Amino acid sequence: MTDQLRTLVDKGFTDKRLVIVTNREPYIHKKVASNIKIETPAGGVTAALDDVLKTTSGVWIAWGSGSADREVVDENNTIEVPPDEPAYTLRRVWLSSTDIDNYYHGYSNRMLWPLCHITLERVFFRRRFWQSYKKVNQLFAEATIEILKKTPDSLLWIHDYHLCLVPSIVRDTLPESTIAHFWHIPWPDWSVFRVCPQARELVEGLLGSDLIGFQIPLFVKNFMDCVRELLDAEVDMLRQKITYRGHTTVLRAYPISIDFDKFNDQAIKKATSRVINNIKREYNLENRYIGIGVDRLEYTKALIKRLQAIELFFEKYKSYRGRFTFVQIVTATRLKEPYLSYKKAVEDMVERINRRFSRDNWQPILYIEKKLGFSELVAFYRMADVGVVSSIYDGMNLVAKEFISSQVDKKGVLILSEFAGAADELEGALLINPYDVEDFAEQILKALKMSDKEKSERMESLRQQVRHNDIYRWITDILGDIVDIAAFKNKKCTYLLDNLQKLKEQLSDRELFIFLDYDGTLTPIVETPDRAVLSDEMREVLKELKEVLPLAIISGRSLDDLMNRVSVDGIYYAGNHGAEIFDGEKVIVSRETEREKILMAEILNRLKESLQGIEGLIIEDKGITTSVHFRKVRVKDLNRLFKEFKLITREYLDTFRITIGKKVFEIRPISAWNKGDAVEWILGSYGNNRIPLYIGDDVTDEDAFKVVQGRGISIGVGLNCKVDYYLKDHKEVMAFLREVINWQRR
């Protein structure tokens, strides 16, 4: 058993290695006196990607920015991380101070950042910026190529505007690579992007990717418009595909998110209530309405417009003076121009507003410039009555989602700029145009006067949205699409619904025996096994099918469970991956020794004891076999699950076969029949020289596919290229079975 991407995505046949490339590294080694200190960046995306690589293994390539980074790497500039329990490889790229100034502070943050955020008056370009940007992208690409040559069957995932040129450089050297790029910031429309002197080179660089992800559909459209203006490329607006110089790039929107559970779990702690009380006492916020803004000191966050709206609010609504305090928390992350000037402008305005309205022991704006600890940040979010995000343009803005996830009391209202990407999905927020400061001030009033019932309903809706679409959903959605693209690219996959006539001709003079898997084939993949219910429509199709052809359903479920769920008479059933078969009259059970029964019970007890406390884990005892379902387990807990599972089960590998399916571990006695054995037995006993047609979707179906190979037809559900044909999902399976019924009747 190995840890593969199938642990994260619903791709039963995935066997790939993940390589992530970012400007920022997940672990930084710094010199502190005579010691070396390890820091981890606070960003939620960085932490989530770290969780993913700890689960799947792989390589992370990033700029080695720490003062002690060089001292701890090996001769290949790599180090195993995390430091306490190494799980993957960090490959560092070295940059000179000149390159940092020109590539990072220069081209990335003084050219691309303001350009993409449509603040053109702040765009500043120098030729040396571009030269350094090209040089650094080449360095990253060379490090990536070095890694990919060692593990050619890898999936490459590049991040953000710092590394636009890497995809095409890698593609030129390794044309068969599977490359994805996620663009975290906005992509402007053509009227803005044309300002960039290197517009063509940047777009060509990105089109080396097989998949480019953006935050929202608008940015996808903007990118396609830019390509259409810049290049002689085939742009398919409907299918969101671009073909350039013989290579096709797929474009998709993937709204990024946060770790909902991390903020929610912290917010409900009793300790957080104590922190809130301490904050209110320290800053004199007791018995007052509280507003909150949490931002980097960065001009796209529109702090000046926000302050103008707050000033107008106190000017127009005098009754809230002394009753409402707006807490503005800022961190200064870029201590260069134009950020230093912007910082001073914000501070001067806060001081002026406080001078104008302060009275007694109250001031309208509490300005906090420091990096808060996580528990304190969540406390501020939770205690606020109003959360404000007023960006003039934003790819997404995760502060909005952090505020929502911390609002466990559901008493707060989110005021959100319509120009933030988050506005596309966060229904329930009060949307504002940050330039319309009068309406902005009125929305603050509306939030404060809103009834408790409406506040609770709005916040509950927002929390459900963020809970369902968290950072790990974002990651698995993208990885799933990358895996699909890799399957199409690297192997010949034949889509059945495009080849029905060919199959019909192939089977024209042959008599069939139909074999079907259950979960993922006749039903969709669901959160828990008990929810996999056969639809009435599919049941009717099966009843019609068994009237024209012999039919067997083979599943990993126990035989009784399978028969109860399908509930169609006159067909063959095989449960426990083929270890028990019902032929219509009797049950045939493959050999199972007393020793295997004892050892299986032993494994079950040890797993239950060791893995207790892992939320969402389901250990299913099916008698002869056992399934450990981890679909609902949080990604951050998967590393612990896999380590403990492997530690326990490795002692039993001489007795049991252990496989990874679609978010499930299957434990089966080696001596027990598998699905292939079941197909062999049923065909041999009742097949009458018919040829088998087998449809399945998961790893355990591979045994059956091997038996069918060369003597029948194998069909995978999902992008499985180890079979004769594939179908996309259970709905297409039903459509195909109807075609088979019609063929037979004709």
Ligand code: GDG
Given for the second form:
Amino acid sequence: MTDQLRTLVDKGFTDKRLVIVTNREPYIHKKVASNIKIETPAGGVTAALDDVLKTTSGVWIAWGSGSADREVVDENNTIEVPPDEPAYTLRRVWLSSTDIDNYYHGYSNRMLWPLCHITLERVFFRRRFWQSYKKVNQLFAEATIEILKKTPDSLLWIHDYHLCLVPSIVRDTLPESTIAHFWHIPWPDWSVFRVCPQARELVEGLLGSDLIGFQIPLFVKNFMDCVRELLDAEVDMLRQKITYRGHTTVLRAYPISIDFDKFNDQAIKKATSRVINNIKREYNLENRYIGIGVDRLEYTKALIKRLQAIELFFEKYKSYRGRFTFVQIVTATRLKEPYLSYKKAVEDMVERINRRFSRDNWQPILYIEKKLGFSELVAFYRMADVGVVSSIYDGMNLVAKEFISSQVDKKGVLILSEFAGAADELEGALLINPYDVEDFAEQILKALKMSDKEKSERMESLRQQVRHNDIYRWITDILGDIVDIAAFKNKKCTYLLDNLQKLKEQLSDRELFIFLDYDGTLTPIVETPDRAVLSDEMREVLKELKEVLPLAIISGRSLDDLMNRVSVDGIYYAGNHGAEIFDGEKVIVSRETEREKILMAEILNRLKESLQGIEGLIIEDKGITTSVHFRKVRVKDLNRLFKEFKLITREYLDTFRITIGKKVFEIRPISAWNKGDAVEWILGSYGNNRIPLYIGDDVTDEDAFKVVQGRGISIGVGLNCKVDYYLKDHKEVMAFLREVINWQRR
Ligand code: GDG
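Now that you have shown the form predicted alone, what about the form predicted in complex with the named molecule?
Below: every chain and molecule of the assembly, starting with the one above.
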């Protein structure tokens, strides 16, 4: 476990318990003759979650699938695990064989799995599948509720497509729970997901969560699109938040990974070199190029396409016959249709290709059907010259990362399907489209012919990426967000219009100074900044207000623009997020340095150049600061915009502050005054120790909220718990300001 994760676990879980819910259990008790044997599923994800639970002493809820599982649990269906050194509780859920058929093999594996992997021909649906899926999700939810009732402030982390409905069932019974769900497989786009007869129920089920994690940003976007099509929900594409029936769910991409050190450390062991020599001798692989594929026997991993490419490769490049062997390791899981037919098709094809090209004591494909032990697996990965991952669609694909982590000699090349989530992150692999078998065969040739230098450079870059983003980083990121969400939920958000009397009492006998943000506070948020016009009604309110209290309008807009738009005399104005102030007589400017000016011009040029052609984008040059508005940019261009914006601006982070507001990026010199500084300056210049009351809606208003905290009143527009009170929109701001005028007059 990394230090970072350890700190999180130590800090975040002192008074809370982590409750994990998965279909498969981390420890399985099996009857072997008259004994009971304990098996642990080899998967790295399970092992890492097990590690975390061992340190947080939480609870793991899962289907009790072992033949001796019932014998060992107590009357609450729980058992302390690991068996030899108990550290946390495993709560087992019992399923009948009919449910296993209908919920697991049926709805999960024949409806959701092919649907999400866009193999629609394979989608097979029976009503009984769905009935059973609902029943089993209910069972899991009941077990969870029972646990949560005992420790109400537990944090719940549910996994995968088997358990879509659990979040909302739990939420209905225990509305205050903190619930996260991680979706391990792809989320397809709407044109695919609409095929599912229960599309709406599934999405509603998931939206009981506070946080839903997906592997990559594309799946987040697909999910949001589906919600937009299916439900009358508020979908904030930019902040990746969905509000449905009064509950808000945050969506994020968290690319899953592996334990880099575990593979790397095993690979460099002397013992591994010995295992490699043995394998080479045993399978007659000495002095040959070696390719490797490690997969569950699974149609989404596209073994047939891979074999077609290998066949084509040997057909075209005869000189590699006898010199290159492709080792395909498979483990058969889910031993039901359509897997049985698929297994047969793969085996037939291997046999045919081997018959076609084998000669002397060489065969092109070495097909090994067995679940390898860890040391053997790592040895295969390390000795390979080419690792192949050819999925037609894949959430992430851990084999790709395991191969990389085991490549300590950096002599292997990774051929990776562009449709695996891993392709989104891993730079340095040779990307293939598995449907383009011709190119696939060419990439195998390219990998084999690649210079040692290029191989080593590519592999080094891949290894850096996996080393820095390992499974513990994944867990840390998700748990960190869950802990934050829980903390946020515990805070009370106070709605001002329900608490006017309280505020009035708080302010009685105190002299106020009113500070107001402009966009979103005095005007509604509109498509483009030029359309944010102050209504005559609001202007009249401001004019009345300034007669009874000192008033300042503080905005990210340039000072001139702001003053023209508000056009009320005798008040303070601050533009450019506080960097320019008009005190009623003169303008006071927080000067930028020559260097800042030059760098800002440079950023502007680079942004304009690289973001050319993005329709609807407005880059607003305001002198000291710059705003990049993207409210009108099409969703399909957002990815490019965010990527390029980040790439350019990250070089200037020591000089500029970059914040994201309502569909706008703000770039401002770190040294320039912010809205908080402006509040300080204005209060000081006005004198006589007034109490600031600040109303704003934007991220940049947070600087001012901080200054106001403890000495005045902060009011946010929109649901906001970081402030003393919140109001819903600019209309409520107007109503509140009228109240203030009345208080003062009385
Ligand atoms: C789902 C998503 C996502 C396979 N054969 C052997 C063996 N394996 C192990 C590999 C690897 C694991 O199985 C397969 O992981 P994948 O990520 O490739 O695929 P899925 O099982 O489909 O997993 C996937 C994952 O969830 C995690 O979120 O990446 O996209 O589909 O760890 O090593 N292990 C051993 N011997 C074998 O013969 N020891």
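What you see is a predicted model, and the numbers here were worked out from it, not measured in a lab. Think of the rigid core as the biggest set of C-alphas that the two forms share within 1.5 Å after superposition. Residue numbers count along the first chain shown, from 1.
- Once both forms are fitted on their core, the CA shift for residue 410 between the two forms remains under 2 Å.
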